[in-house]
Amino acid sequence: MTSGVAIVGVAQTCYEAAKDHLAYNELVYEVVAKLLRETGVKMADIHSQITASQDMFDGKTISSMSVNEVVGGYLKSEAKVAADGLQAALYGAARILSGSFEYTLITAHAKESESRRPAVTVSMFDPFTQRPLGLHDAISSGLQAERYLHVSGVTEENMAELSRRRHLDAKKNPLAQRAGDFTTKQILESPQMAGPLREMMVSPSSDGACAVLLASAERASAFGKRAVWITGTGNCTDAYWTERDLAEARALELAAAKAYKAAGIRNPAKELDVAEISARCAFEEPMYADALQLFDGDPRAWIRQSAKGEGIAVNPSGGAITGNPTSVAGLTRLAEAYLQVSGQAGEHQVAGARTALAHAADGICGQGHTVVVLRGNSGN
């Protein structure tokens, strides 16, 4: 089954700790120019643009205006999503399904190097009782990790084992920021971030951009096996972080249920070939994989299996833990899922990948989640 929206091309920058030589518009120009060049689509034919960025990280209000002309938004229907780029992709897909547009260009960008992440993420917290305490996302993630490890039985050694595997996978991805054959000892002895989380268990500060081109069924027909179909989507936002059990990802369970129902998937662990999960911290991956129904049972057993490269392929690109910036990480997961299903993932290609999942997490301790299921054309 195919829906009326397909991905026909993607482009990413290399993800780096700092791209000092590029302004925001130059950063986005790199991926837009590459995308148009590789798809052969002219900017004049794209009348719908959705950008994803964060004013606080860009250091300016209406941060999309920095890239508006680069994405071709001048005198066209351009909109901004102040959230993860995967949500922007859902917005773009809805525009095509409305029948008003044949193409939608989705971009996401961020330069975390030009700000101090704690000073930015403190703004997410309650201004009266929590901000004065100095809370920021690393601290809340540390608290969530403590809770998840207590409930699940997952250990710091398990997190190190999973982190080691993802950084090893990233060696096959030329765009990955932090990659290498690290030992679990190196990971466990890296500087403490918060609670049980060590530096090598958390995504580093990152600069980069990603672009995805969506097309209607009529336009997608010209792309053959390079057209990959969006067959299911889901999005859900949970309560504030102090009003829910941080050891669970209930919003992700609900978002995944919607996406699976639309895509006709009953057993995700057997029907999905690849899952690109937005896990910026090592403990998030088993928690999110559980909510996505990618395993049934002890998460420690799943971590051991996944660390050996067994079972469903999760984050063969290395994943967000190896370095993807805010607002870009989820769109990167979509781009990587697309590359897998279209057979263009290069050295980290999963053999026979036909169905893939892309996931994004947003807000404090994964308050909001987005899930997209992709299927390739016959003959991929």
Given for the second form:
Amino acid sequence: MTSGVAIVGVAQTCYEAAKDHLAYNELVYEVVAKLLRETGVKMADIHSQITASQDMFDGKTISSMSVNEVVGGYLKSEAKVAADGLQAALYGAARILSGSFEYTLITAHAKESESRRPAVTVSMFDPFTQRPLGLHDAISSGLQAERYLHVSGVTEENMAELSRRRHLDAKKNPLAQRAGDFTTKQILESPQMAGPLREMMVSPSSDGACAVLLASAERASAFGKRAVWITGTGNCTDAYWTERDLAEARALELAAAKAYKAAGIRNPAKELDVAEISARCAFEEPMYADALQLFDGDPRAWIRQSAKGEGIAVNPSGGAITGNPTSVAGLTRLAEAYLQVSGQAGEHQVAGARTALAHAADGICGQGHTVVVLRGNSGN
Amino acid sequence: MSANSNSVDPIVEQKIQIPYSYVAGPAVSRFLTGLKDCVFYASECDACGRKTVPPLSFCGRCWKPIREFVTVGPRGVVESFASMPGGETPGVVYALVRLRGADTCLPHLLDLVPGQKAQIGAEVEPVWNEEREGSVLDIRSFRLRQAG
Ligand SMILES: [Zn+2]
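Please move on to the form predicted in complex with the partner chain, as the form predicted on its own is already shown.
Following is the full complex, with the preceding chain placed first.
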């Protein structure tokens, strides 16, 4: 039995509003081919694959059928997770820890452009009392944003400051979808989405795929600095969105506590070098950073600090707000955290990054959360 | 399109339409039929006392069946709201309403007359349709209660 699980390689497509030239299984092929090329691992040596996708976005039930062979699942053990790809990574890590597999290939894909997000997300809501009102996820996010702003004191200007910084950082990430040196005024004056949320404060509709290769300790030893260890994981699900206070993320606090304990992290703000947080909307970042104990006290002070690029590096990739598809966003965070602690992040590399966190949110108003802590083999 | 065409791939337009006949179950049925009489039913867990609306047949936290149904509201408090972009006319406003006595929120529309502003904590009351058929749309909207 292996003594641990490592990530030995990652691959991502660039993220775009509409990839009209490729079908979704071809996007997955693109990232898997890149991953095998860069790691030198042969598909013949990978016997376990976990894919993540949403049937409603793919427009096809059991949507993994279309990617099974692309991920090397022909006559092998492929399983699908209908949640964020970061949960697929947890499942994959468990498979390796079981001793049954030496590698597990994790993929996540979505082409939000092929459907209409409001029409797809209306199906998440209760059919008896919520769908007749036409609720979709932009509306529930708007309701959550207003509640969080009211309770925390965070303002629309604060959200714009944070959004400005992430879009600026995204300029250094060649895979980012919406990057640029926007002014807070431009962000505040972008068209309204719902409640206090403006279009530039919310992830745009996005197409893309991401792949991560997990390996047993025995296999990982051959990868040197390119092997990064999963030192802690946590996953927790809260109550339905209408049955909890939307201004807090208790499930994330619990998921993080579990991951930090396993990773031996007592002071996350000091011990983590990078945090890649799945925040589709600007208000989610301070709310989630708070639950992850990345700051203490007033979230407005933390936003001002983070917007200046001070303190712990949060979303140096630009983050999900600049455009990542549903189900892919969290696996993208894991890929980015891996690039940071293995010293391969290129222009957006955080100097000396050794310990990083990746986070994913699932469900209406972040009902479920997944946290993974990574540690690189040596400083860079 | 010929096999050696250099033009972009075709995009195939389709629509999936699947009819569903959702069974509401005893708890939600109680809620929906209550609306015909302008009454809000909630479930009350006899272990933790949580009042959930629309009601549930079980308490997932205590992992026990629920047999008690109580009435809540009809007045409530705005826990949050979100205005939607409109075109020429103002957009609709959604609200999460915590009905008096309930521990959970009911999302619905908030009707504001010109000059009124939505506020968290504001007291609201339902506006019922004349004809009611046991649907959440029997409530036309919630409206702000005038002070005094
Ligand atoms: Zn209970």
